[in-house]
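Presented below, as C-alpha cells, is a lone chain in the form predicted on its own.
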Amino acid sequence: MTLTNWSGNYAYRAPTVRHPRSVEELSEIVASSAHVRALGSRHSFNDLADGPGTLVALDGLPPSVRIDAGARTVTVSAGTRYGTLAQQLHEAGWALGNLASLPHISVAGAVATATHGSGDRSQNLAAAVSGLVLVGPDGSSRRVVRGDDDFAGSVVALGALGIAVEVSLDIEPTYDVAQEVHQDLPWETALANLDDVTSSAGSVSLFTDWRGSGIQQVWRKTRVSSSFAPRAEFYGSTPAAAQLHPLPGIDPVHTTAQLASPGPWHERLPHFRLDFTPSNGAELQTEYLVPRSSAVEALHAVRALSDQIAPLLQVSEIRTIAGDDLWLSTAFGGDHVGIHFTWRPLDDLVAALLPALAAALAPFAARPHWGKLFADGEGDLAHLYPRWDDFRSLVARTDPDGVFRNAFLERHGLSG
C-alpha cells in the first residue's frame, strides 16, 4: 500500500517505513540507518519529510504530558497533537499562547517547518520551544534548550539535526476566547486600515478569493475579558448572522464556535475542531510570510494576478505573525504577514502558476512556507535567511555523515 501525505497529493518514495514503540527502539533504527528520516502527522505538501531510507514514525512512540508548573512549561513526546496536548493542558488549567488553524497536526512537525497561528503579537508555534531532545546520527539523545549556542538554529531546522523525541513549550493560565466573524469587508478599506483590521483582536484571518472588490469573510479571535464587547461593524463589512464555513457552500459544523460565544482557548482558537478530518477533500497548499512593512504592496501584487489565481483556488487566508530569532523561521528577524493559498488538487496547473506567483511576491523578500508548494529553485533562498550559513555550519558538525540529508535540504544547499 502507497504511503501518501495527508491530502494524498505527495506519495513518499521512502523503501522502509518504521513505527518505533520507543526510544530506544528509535534510537536503535537510527544508529543502524544510512539515511533516516522522521515522520509525523504527514500535513507536509512536498518532500521535505520524505528521504532515500528509512522513515521513522512519531505517532507509536508513548504519549507522555508533563507540566511543570513552576517553571510555566509542559514536555511532550513529539509525535503528540496540538489538539491533544490542549485539551490535557485546559483541563490542569494551562494553556499555550497561540494555535494554528488546525489541531490536528504534531507538535515535532509544526516546530520544525515553522507552522504559525495568527496574531500581531502571537510569534510563530516554534517561538514557544523552551527545549527539546533529539535523537542524533550515532543514536544518542541531547538535549537542547533557550539559552544554547546552537538553540535558535535547532528548533526550525527542518529534521536535518536529527529526530525529535521530545519538546518543551511554553505554557500560561487557561483562557477564553470568543470568535466573530465578519462578511464583505471591502478591500480598498481593509488595505488602507491593515494595522487596525490585523489588531483589532488578538488573532485575526482574512479570507478571500481575490475576486471582487470584498475580502468575503474576516475571523476575530478575542481573550475575553470583562471590558470584552461584540463588533457590531467592522470597517464596513458586517457581522455574520450564522455560522460559517470558510469555503462558500461547505457545512460548518465542523469549524470551532462562532457568533462570539466564548469558550475555552482549543475550542476557538483553530479554525476547525479536533474530531474533524480537515479537509474539503483533496487539496494542494502555498503559504507566502512577507515582512509586515511590505504587506499591503504585497497584497496588491497578488491580486493583479487574481484571474490567474481565482480559477485554481478553493480560498486565501490572510494572517500576521510576529517576528522571532529561529534561524530558519519564515518570521525570523521581524513581523510577517502570510499569504496562504488551500488550491483545488489540479496539480500541473498549479505547478505552472506557481512562478508567476514567487515572480510577484520576490520583491518583497517573500519566505515560502518550508512544508508547503512553492516554486522549488535550486539555490534561490538563501538570500532570505541572515543566518543561512550558521544553519549549514551546524548541520555539517551535527550530521557529517548525511544520515538525515534528503532530496529537500540537498536541493535548497542545507545539507551541511
Ligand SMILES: Cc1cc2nc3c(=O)[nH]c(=O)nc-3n(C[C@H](O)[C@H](O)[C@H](O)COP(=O)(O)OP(=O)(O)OC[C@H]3O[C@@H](n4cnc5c(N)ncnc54)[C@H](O)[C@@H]3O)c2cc1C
Second form
Amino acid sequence: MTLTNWSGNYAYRAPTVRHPRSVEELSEIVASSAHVRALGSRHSFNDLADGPGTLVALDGLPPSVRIDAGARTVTVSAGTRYGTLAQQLHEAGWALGNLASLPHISVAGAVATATHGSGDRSQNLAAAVSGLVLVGPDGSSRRVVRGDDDFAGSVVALGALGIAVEVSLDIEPTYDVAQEVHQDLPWETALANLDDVTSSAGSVSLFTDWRGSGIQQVWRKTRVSSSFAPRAEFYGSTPAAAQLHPLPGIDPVHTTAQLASPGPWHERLPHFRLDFTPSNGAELQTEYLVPRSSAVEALHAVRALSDQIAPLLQVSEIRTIAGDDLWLSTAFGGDHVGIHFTWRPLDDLVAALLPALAAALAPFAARPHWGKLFADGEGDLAHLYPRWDDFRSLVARTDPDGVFRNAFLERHGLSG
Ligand SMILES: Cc1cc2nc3c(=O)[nH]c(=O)nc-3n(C[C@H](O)[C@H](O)[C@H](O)COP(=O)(O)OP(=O)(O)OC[C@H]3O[C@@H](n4cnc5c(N)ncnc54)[C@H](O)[C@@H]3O)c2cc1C
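Switch from the form predicted on its own, shown above, to the form predicted together with the named molecule and output its structure.
Shown next: the complete complex, the earlier chain at its head.
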C-alpha cells in the first residue's frame, strides 16, 4: 500500500519503510543501508522526509520521557508526539514554553524543520532543544549538546545529519493559559498597531482570508496571573460570543477551549485538540517567514495578490516568532513574522500560484517553511541563511557518502 503524508498530497517514493523496535535495530538498519531517511509523524507537505532507500519511522521505539528537575530538562524518545509529552509533563508539574498549532507532530520532526507557534517572545520549538542523540551513517550514536561547536547546526537539520533517537528540551514549572478570540479586526488598524497587537498576549495569531477590510479572527493566548482580565474591545474588534474554528464551516469541537476560560498550557497553546483532526485535513500549506522589520510591507505585498490567493485559500495565519541562532532556523538572526496559507487541496492551482507568492515576498528576504509547499526553482535559498556554507560543511563531514541525502537536499544545494 502506498504510504502518503498526513494530508495525502505526497506519496513517499522510498522502496522500504522500517519500524525498528530498538535503537540497536535502528543502528543496524542505518549501518547496512546505502540511503536512509527519518520519518516523523508525516505532517510535512513536501518531499523533505522522502529518500531513495529506506525510511525509518520511530513509532516502534520504546516510549521514554525522563524529567531532570535539577537541570530543568526533559529527555524524550525522538518519535514522541508533543501532545503525549505535554500531558506527562503537566501531570509531573512541568511545561514547555511554547507549542505549535497542533500537538500531533513528533518532537524530532518538528525540531528538524524549525516548526513554531506564535509569540513575540516565543522562539521556535527547536530553540528549546538542549541536546540530542543522533545515529550517524555508520550506525553509531553521538550526543550533541548546547554549547558544542556543531550544536547550532545540528538541531534544525532537515534529517541531513542522521536519525535523532533522543531529544532533550528545556522545561519550566507548569502554568495556565486563557485563550480569547476577537472578530473583525480592521486591517488598517492592525497594520498601524502591529507591534501592540502582537505583544498584547504571550501568543497572538491573526486569521484572514485577505478579502474585505477586516482580519476575521484574532486568537490571543495569555499566561494567567492574578492580573489577567479578558479584553472586551480589542483595536476595534469584538470578542467572539462562542467557540470558533479558524476555518469556515468546521465544527469548533476540534479547537482548544476559548472564551477566556483558563486551563493547562498544553490544552490552550495549540489551536487544535490532540484527539481531533487538526486544521481541515483536506488541505495544503505554505508559509513564509519575513524579518519583523519588513512585516508590514510584506503583508501589503501579499494583500496585493489577494484576488489570486483568496479563491484557492481556506485561511491564512499571521504569527510572530522570536529570533534564534540555529543555522537553518527560519528565525535565524532576529525576530520574524510568519505568513501562513492553508490552501484548498487544489494541487495544480496552488503550484501555479506559488512562484508569484515567492516573487512578491522575495524583496523581504522571506524564508519558506522547510516542511510546507514552496516554489521549487525559485533560486538559491543560500543567501537567506548566513551559516549556509557552515551547514554544508557539517553535512560533508558528518555524512561524506550521502547516506541521509535525498532529492530535496540536492535540489536546494544542501547535500554537503
Ligand atoms: C495540520 C498541520 C498543522 C501544522 N501547524 C504548524 C505550525 O503551527 N507551525 C509550524 O511551524 N508548522 C506547522 N506544520 C508543519 C509541521 O509542523 C512540520 O511539517 C513538521 O516537520 C512535522 O513534523 P513530523 O514529525 O510530521 O515530521 P515529518 O514531516 O515526518 O518529517 C519532517 C522532517 O523531519 C525529519 N525527521 C523526522 N524525524 C526525524 C528524526 N528522528 N531524526 C532526524 N530527522 C527527523 C525528516 O527526515 C524530515 O526531514 C503543520 C502541519 C500540519 C499538517
